[in-house]
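First, one chain by itself in structure tokens, the form predicted on its own.
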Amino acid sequence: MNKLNYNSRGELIFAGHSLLDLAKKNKTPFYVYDLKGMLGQINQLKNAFMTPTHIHYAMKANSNPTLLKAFSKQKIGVDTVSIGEIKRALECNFKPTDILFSGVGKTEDELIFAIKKKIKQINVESPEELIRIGNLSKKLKIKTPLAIRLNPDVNPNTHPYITTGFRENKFGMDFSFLPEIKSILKKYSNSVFLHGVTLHIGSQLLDLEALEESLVKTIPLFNSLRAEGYPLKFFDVGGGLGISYKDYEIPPRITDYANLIDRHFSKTDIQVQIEPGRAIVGPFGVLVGQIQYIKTTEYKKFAIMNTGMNHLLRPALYGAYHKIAPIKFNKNTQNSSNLYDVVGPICESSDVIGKDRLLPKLRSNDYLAILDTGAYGFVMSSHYNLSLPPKELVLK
């Protein structure tokens, strides 16, 4: 939600609803989601590709059950990173064959659960993990489908905390691991089988250059593994498509993304898997909170909110930027503006939602909307300071 839309009464409109009306009916802070907008993104993705492409929504972006149940009706899958997410996906009507399991630190209990449920694919991140899966599958007498996650050593030019395909990252395996991986696969050939290769180079990608580089590096390896007899069927290009948090940020269009995939795969029999998360849900969520106090010092004006890093961690963790807007313009103050640090109530100096923001003159009890918080918002919230979680509202 990047374009601010106010009605004739000066109320900020989101998904056809006045946020002020919602704030009067629901105690703040709360997240509000535009389900129709999210489903629209899914439909765009479903219709964009010439290549057979399987969408697996990255659940870590937003695991709200109402959203997941709606997504499951769209005949897409999910990418999960914990036993909790696998269980949530099953509870929300995804089938085991819809589920991918990623993550670098899968425990024995998590793997046993995934193997017993016979999920679609476990993405293997290291030789030791592959050995663990082989032993567990042998013990359970279940042949488990796998993909190996490769680290193509590309720089996606995003925040260092959300890069995942560079040589210094903990994720995936560079090509030097392959001889060891092949040896382990041979040892456990009766218990596991390799049917795919997977990549994920980072999150909040604002151009496709690094993804193209990773495909150019990895597709020949995929083909060589096939030539050696491995029954490879799926090539998973990961997720990471960015959104526009700032006006000058122009993320890739879905059509550009689809054209890239089709250029590399449309003339093959390879089935592509993609794992979008932020691009589906990010622009379609807003966090609404209320100003408790305006505090003016010799150096700063602070708008102190009833929500902060306990509900939206991204600004404190990454220095991430989110637009902030009043949900109603005050006629007496809308022509005057001030610089504010919009901050939360948590006892940490890093609890800053937005620094030096030019906003209309604010007063205590005014409501503010923090925009584009549909992804990595509620899912990263905490009970720090024993604070209460925000509500989640879904507009259908």
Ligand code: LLP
Given for the second form:
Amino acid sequence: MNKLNYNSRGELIFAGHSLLDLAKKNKTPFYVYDLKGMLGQINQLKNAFMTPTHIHYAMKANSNPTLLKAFSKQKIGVDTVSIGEIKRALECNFKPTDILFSGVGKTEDELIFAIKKKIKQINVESPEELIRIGNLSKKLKIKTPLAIRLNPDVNPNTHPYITTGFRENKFGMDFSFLPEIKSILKKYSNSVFLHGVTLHIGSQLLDLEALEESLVKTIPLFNSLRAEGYPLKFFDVGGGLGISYKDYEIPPRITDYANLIDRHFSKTDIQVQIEPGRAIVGPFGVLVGQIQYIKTTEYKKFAIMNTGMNHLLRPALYGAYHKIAPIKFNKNTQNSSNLYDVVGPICESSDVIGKDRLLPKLRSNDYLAILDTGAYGFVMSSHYNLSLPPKELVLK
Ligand code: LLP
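For comparison with the form predicted on its own, provide the form predicted together with this ligand.
In what comes next, the whole complex appears, and the chain from above leads the way.
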């Protein structure tokens, strides 16, 4: 949600609905999602590329079943990272051939499930994983399509916890792994085949330079593998497109992203796969909670909410910033603003949703909206302190 939009009664509007009305009808805290907004993003992505490009939504960002069912009707696929996500995708009408399976630590059970289901592709992250897939495929007598995940050693200039394509990260394989990978592929040539190369250099990318650099590094390798006879068809560039959490953050436009891909691929016969998560769902979710108490100390004013790091971990884990706004703008108090630490109920000092936020004078029972929480919000929630999960509402 880029701009705060209040109606004439001073109520914050989200996807055409008054959040105050929703808060009165539904017990807080809850996440609320703007499905039309999300479908709009998918549509923009679908139409942006000249290169044949398959969208595989990274469902780790938000795996709400109502959203997934709607996404599966858009003829896109998913990128999954666990057996739980694969099962959820199948339950939400994605076909096995729509599903990619990524992740560094796939277990035997997860791989057996994926191989038997004959999903589109398993993204391999290490030689030992390749051997495991080879052995399992052999046992199951199924020839499994694979992509190798390369680590191009680029610095995508994002939060260190969500950087993945740097040499010090656990993800992917640098080019020195190739001789070993090739010899394992040869050994298991009756059980697996390499049909793609995959990258994912990091999340919340606000510029495309590192992605460009990684394409420049890896496309020649793709071509040389092909020349050696590997039946490579797909180049998967991963996800990572950022969104604007702060007004001054300007993420790459989808058209610029598409131009980058097209510059590298449109004149080839390579099919591109992309794995966007945050860019599809992030701006189209809001977490609504209610202030329980205002507590004023000599140093601080705290607005203590009924939701916190148990429902939205990003601020505590990454120091991430989310805009916070009252869902009812009170004319009597709009001129007296204060600095507040907006905090949750959890017994941890890191349970801060927003530090030193300038907000109109707040009172207990006021509702607050925490914006841009459609991605990595509900999915990262926990039951710490045995707290109950927030509800999720989908506006259609
Ligand atoms: N593909 C792979 C292999 C990934 O690991 C990820 C995200 C994506 C695609 C989707 O990336 P996106 O388009 O959403 O940037 N919890 C963190 C983000 C972690 C991202 C992990 N991998 C956060 O809240 O910022």
